[in-house]
Amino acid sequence: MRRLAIKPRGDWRACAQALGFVHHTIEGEPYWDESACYAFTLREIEDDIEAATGALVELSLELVARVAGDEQALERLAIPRHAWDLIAESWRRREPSLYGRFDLAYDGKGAPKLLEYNADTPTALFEAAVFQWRWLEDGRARGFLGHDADQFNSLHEKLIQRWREVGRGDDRAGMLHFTCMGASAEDTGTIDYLEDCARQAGLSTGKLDIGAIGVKDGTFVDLQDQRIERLFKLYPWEFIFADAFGTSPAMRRTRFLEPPWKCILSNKGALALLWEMAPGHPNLLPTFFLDDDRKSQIGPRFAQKPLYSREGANVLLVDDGKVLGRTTGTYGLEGYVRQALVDLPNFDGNYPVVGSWVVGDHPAGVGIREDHSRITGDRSRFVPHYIE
């Protein structure tokens, strides 16, 4: 693994805009940059990231088939009573799940080691799959990659499959309903490219802002009054388990991707449950729960995490009473989890987080944040990567 400093293609931007790819840049500050790349050799990708976010997905199946009708479970993850039939109602049904991103810590030498999952709500995806792949093939067009470079990304073509496998498996007809918050640009983004997949799946689809869901007869419609049989929500479950829809009954008459169990993993308290049940496992941290003494395992270099958050958001990492870093933000009423702090690679003072996407159960790529900080935020760098 190594990072290397290459000159962007003098028309990038140009391209980003004729790609639709158009939160490249956030107020003035390069979220894309490709004054920068990362290599791997093909034995770090197959046998440690590829290989790992397979473990990874089978530990996490494992856990939710443990914790979906576990109600002691449940309540450790501050998730509302009023959720858990419908939780343990999906996982009964295995309504499938589309895609999710763990994030990794990996230097090249060591075993990968789980940061956290971005199970229900993940984002930098358009990026991951196109974007990144036309700076590939660009680079072997003009000189500046060689011609047998590769990367790990198989993302569009799996996304494709999978809505087809979603599609087909699915006995619920009719259009297939987007939601986002609107004044994202980053979730329009990724709701409008997943939409695009979804039409090349050959699904009938439609897109609205969250809060144009309405409720009628006790189901949820659109504008036009129509019914919402299926529903991508790029919302998080927890919004909607606070929201007064979140106890609606439409809610059982609406079939959800991300599906309802994809909480449980989204939530920062699986890192606990997931050491609890493996302890030990080579591509997990020592996690514990903020009120479980046995935290004291972990020693004086700690991350600690709420249950719910965002974006890198009210995340505190310690080092034997010196704090490293410490985000702020509006997270942290449900609790905390203390993870075991490993270091992240240093490339000149780059911190680099692997994102190892997973659709459906299969590993599917790889998209590489950076930062200067230590805590990989929202406005943390996309830095592209190929196989040497």
Second form
Amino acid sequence: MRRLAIKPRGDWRACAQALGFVHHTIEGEPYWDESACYAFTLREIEDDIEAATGALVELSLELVARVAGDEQALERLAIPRHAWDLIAESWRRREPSLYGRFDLAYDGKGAPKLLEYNADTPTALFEAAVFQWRWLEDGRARGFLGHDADQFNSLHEKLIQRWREVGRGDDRAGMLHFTCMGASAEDTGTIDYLEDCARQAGLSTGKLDIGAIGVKDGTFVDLQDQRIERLFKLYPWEFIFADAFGTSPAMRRTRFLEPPWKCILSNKGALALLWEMAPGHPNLLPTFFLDDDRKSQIGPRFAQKPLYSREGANVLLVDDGKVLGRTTGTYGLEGYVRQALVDLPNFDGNYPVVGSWVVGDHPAGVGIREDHSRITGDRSRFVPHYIE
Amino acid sequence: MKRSSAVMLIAAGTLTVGAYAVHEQRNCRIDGNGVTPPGCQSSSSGFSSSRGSSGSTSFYSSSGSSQSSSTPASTAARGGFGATGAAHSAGS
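Please supply the coordinates for the form predicted in complex with its partner chain, as a counterpart to the form predicted alone shown previously.
Below is the entire complex, every chain and molecule, led by the chain shown above.
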């Protein structure tokens, strides 16, 4: 794994605009950053990242199988009681998952370590699936990458295939609705892209803001009062459970993507439960709930993360009493986990995190975010990669 | 090879006029009074529903693709989702 400084394409902004990738720059700061790239060997991709991702998928599904009907575990995860049956039922039916992203600490030497699993509402998808691939194509054509340069990226094809499988596996003939908070350009862009993939898979789709969803005659309806049979929601399960409609009987009449059982895995408490289930696993870091006395096993170097948090909010990094990093935010009421601190590789002051994508149950590609901080947040830059 | 480049090229071509092109139409959503902004295509519903066909360039040819206003006859209760997320960023 190497970080290479390279010359950005002169027309990359125009290329991004042409593809509708509008948040390549955020408040004047680059989000898409092709002044550098990461180079991997095929061995690093296949034996380390892809293999670790496959192992983490298996571990995650095993954890859900154990926890979905375990009230004590759901309580530890601070999942509200009114959601328990919905979660258990969705797992009993094996309601399908579309996608997720494992965030890994990886330096090209040791085993990748799981920092967290964005199992419910992962973003940074279009740039990983499409714009990064376009960069590779241009690199090969223009000669700044070798003709045989490759990329770990089959996201787009797998997403379309997964939508086909989801469509085939559901006898509900109605439209597939998409929703998110419409005020977020990144979120609307993500569901625009996923909707496009669904349509290419032959599904009938529609889209509306999360706040526009209605309830009528005990079912969720869209703005035309059409029943919402299937809903892809880029809106976290913990928010749904806390919202007024989260306790509505209509919750049982719509099938959701991601399914309710995914809320177990998107919860940072799952990191503690995974470690409890598979202590010493090479791709896991020692993690405990903050109210668990065993957290002292971790020692003086740790990261503290809220059970529910997004975009690196409310994270604390400590090394032997010294605060290495701290972010603010609005999370943490439900509790925290403490995770052994792992050193991210430091490339001239840039700390990359490897986002390893899963579509269905299969590894599907990577997208790298880097920051000058050890905490990856919503402003961390997306840097492309290739396989040498 | 870790992926099929041939498939991707076709898909990226679709995307050029597909998913992210919708951003360019964000300001074309019908406003609260049911009025389509100048320069935008009009739509009777402000809502896109289409049957996909691989490689089609017509996915976003109608109106932008979001529902933006409810049918006047709607009696549904609305606004029960979104409050918790309003103070947070929903993605990760």
